[in-house]
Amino acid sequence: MRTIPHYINGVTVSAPGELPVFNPATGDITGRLPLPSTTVVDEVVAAARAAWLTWRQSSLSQRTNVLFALRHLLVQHTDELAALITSEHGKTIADAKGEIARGLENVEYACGVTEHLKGSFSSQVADGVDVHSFRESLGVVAAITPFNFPIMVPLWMTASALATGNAVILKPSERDPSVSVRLGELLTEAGLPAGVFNVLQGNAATVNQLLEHEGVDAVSFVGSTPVARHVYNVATEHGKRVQALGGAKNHMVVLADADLDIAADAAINAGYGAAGERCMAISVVVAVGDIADELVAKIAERADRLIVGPGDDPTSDFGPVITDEHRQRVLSYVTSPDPGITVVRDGSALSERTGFFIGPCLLDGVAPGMRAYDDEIFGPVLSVTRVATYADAVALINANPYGNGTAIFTRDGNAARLFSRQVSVGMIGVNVPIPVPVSSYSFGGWKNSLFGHSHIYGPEGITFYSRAKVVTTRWPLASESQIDLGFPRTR
């Protein structure tokens, strides 16, 4: 059984594996994770930080073509990178290639940064004064990303922060590491200086150690809302940069007038996609007015035409779910649902296979109050809820906790604009599920859903990884010397 290692300093670290690394779609350990000493931690650190001090002072010419020869190589290898997602993932490779390609995106982005990264000048602001600014790196950042998007998620972050001047040191989830290595040896192939991008295996613990240690200067966390709120605290507490994306309760109104068969196919796509397990995944499906029975009718009939298998099976619409853990309590939502929920298609039968299987589940008349309404599923669960009006689905929205992302299904643009307009929520879609933005705009939600004040990628993402100086600058004659105590002048 493979041992997956560390990526340390330009080169795959072996330790002892402690954590077993499971193929969801037949839940056989593939694999074991090592957790590292504190010593360890302390090495990964160090070679971040003298790695720094070089790539720091790199042209924006060199990081620039680092980062175009890292997107031909991962156009170069998309098809191996979807497979080793897959096999500790379970999407679909149809998924993990998707992925891929958003997380492409950040990467071409990022091959801007001699735009991204300009400063300002202002001439003689004063009687042979100048000033201008310019932007420079932070130091080492510690990138802490999710099972759910192995290679997008550290993409988002590793793409921006490099073309910034950072080190990086990434701590993969530890439910599917394997990629995060490949991505090291990519980008060592791209011609990154050793040291510069690391791998650090681990569980929460090893997060701790990086949330607290001296040698780190930022840190970038996407995950759950519980742990986005420690990570928060805990490293600020230790003076550090910190953007911490959190959960998600992502709504999904359709008003009377949509198309409702375009609005089912999208309910379809948004709810059950990767098995629901997306933070931007479409929760709640909230019908407005009378249009409910015929909506969730509509969307019960595509549900029972979902394919349920293996991620590498091209029939197969989605795979199985993370863990045997998370995939019981995915159900229980569904074998024991609150009072005045209807079970309209259960999708338990499928957790007699082999695998962390779950079928498309559909719940209807969920409402605030109730479990399934309340947490964070995150499974192929998609709930209906029924509201009488369209102030009432926006009241709805506006009083849920997350703040990720909605979207509203209508053939009326003023109330798509007012929507726009009345949510508090980070993304929002008109007429589109999943609103993810493109790379030229920054991802990141609202309220619960992000802790700090900065969105991931695009140019907040910049923005993060870098920090301003202002330099005023007068050249004077030896003729002009003269002392003066006064407040300096500008005029």
The other form holds:
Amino acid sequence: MRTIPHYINGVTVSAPGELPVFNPATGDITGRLPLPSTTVVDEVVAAARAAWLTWRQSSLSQRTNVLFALRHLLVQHTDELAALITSEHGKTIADAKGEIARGLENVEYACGVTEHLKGSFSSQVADGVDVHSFRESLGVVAAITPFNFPIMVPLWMTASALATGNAVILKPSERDPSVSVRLGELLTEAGLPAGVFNVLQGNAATVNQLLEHEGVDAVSFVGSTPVARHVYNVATEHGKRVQALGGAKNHMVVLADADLDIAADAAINAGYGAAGERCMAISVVVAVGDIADELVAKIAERADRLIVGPGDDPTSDFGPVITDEHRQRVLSYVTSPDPGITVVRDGSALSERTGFFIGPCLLDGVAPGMRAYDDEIFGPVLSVTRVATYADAVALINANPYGNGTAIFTRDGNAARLFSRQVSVGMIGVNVPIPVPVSSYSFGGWKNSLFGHSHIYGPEGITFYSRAKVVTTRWPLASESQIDLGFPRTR
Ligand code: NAD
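Return the form predicted together with nicotinamide-adenine-dinucleotide (NAD) of this protein as a structure block, the form predicted alone having already been given.
Shown next: the complete complex, the earlier chain at its head.
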């Protein structure tokens, strides 16, 4: 059994393993994770601060060179990284490669940092006076990430944070921590100086030490809503810049004019892909009008064809969920449903296997006030909610406390346009069930899906990880010497 190391100051640092790391497809413990002492937390922060003092002065071309080299290495090592992700997360190899590809986009965006960090210049704002602006790094960024995208979410944060001249301490999920260490090694191979990127393994206590540490300047967090709220509150109280992305309950509205086969395909892909463990997964299909019976039948028939198995078996459509505890929680929505729910498909029989498997589950008649609607289930459980009108669908979405993603399936362009303007949600798909923005736009939800105002990666990522300076300049002639106690005027 392996002990998973930290990655500090450009080298792996071993420590006695404590927390178990599982292979979810077998249920075996495959590694143990160290829990750092306060001394180790202080050491990693000190290493990051020292490295930042040099990295903040690095030229933009030096940073771009490192990011280009990282891009190349991520492509070169995709098979190895995907296998590592699958062994600890459980998702299929194809899905792990998809995650790497989406993370790679953020590295490519960050390669354009010379363009993204351009300041502005105004000549002659007053007589003989010019103004220019530029942005500088913040310092040490703590990047705290969830289990469900063990390399993509770290890359969402790391690419922009490094490009803007910060040092990073990544605290990955304790469930699938190994790929972060490989990311550290690849960054070193790409030419990043020691200490600029570090991986600190650990759990909630480790996170809390980082949130309160005076050597940490900013916190990027992605995870569940209660933890996101806690991270935002504690870190802002300690004077840090914070963005904290939380959980989700994403609705897919199907209008009566939609192609129901296309809508059913989309519900299957977005509901069961990665065993439903995506923050942009569709968890509620909202059937509008009298299409519900037909739509439910089409989804059920497709669900019956899905193959659930180990992520490294190329025939598997999706793999196990992350832990046995999570499997039990997810199954409780299906084995003890609220009154009024019809269990159309029950995937609990698969829980006889040794790994943490759940088959596709389909619940009909789900409504607000029921556990299956109110909770983020985060498993292969798709709910169907029936509403009479388009207006009811919008009201349902807007009354939900989450606002991460949503989608509408229709052939009516005007309805789609209205929908995108009327929903209180950050990311919207029109006939696109998982509308994760490309890297030149930023990712972020509304309401309980994001604490702080800054979305992550893309233009808002560059802004979040940097701060502005404005310089007002005058080169007076000696003959212009004068004393004037008035407030500076431009005219
Ligand atoms: P989680 O909140 O349990 O853990 C996330 C991180 O927080 C981990 O690094 C963990 O060690 C740490 N943590 C856990 N409990 C803590 C506590 N009490 N105090 C301080 N730190 C703590 O989330 P998870 O189960 O790893 O990931 C799944 C969740 O993440 C889902 O809710 C999902 O919707 C969400 N998510 C959101 C997005 C998004 O972009 N909005 C993306 C991916 C995942």
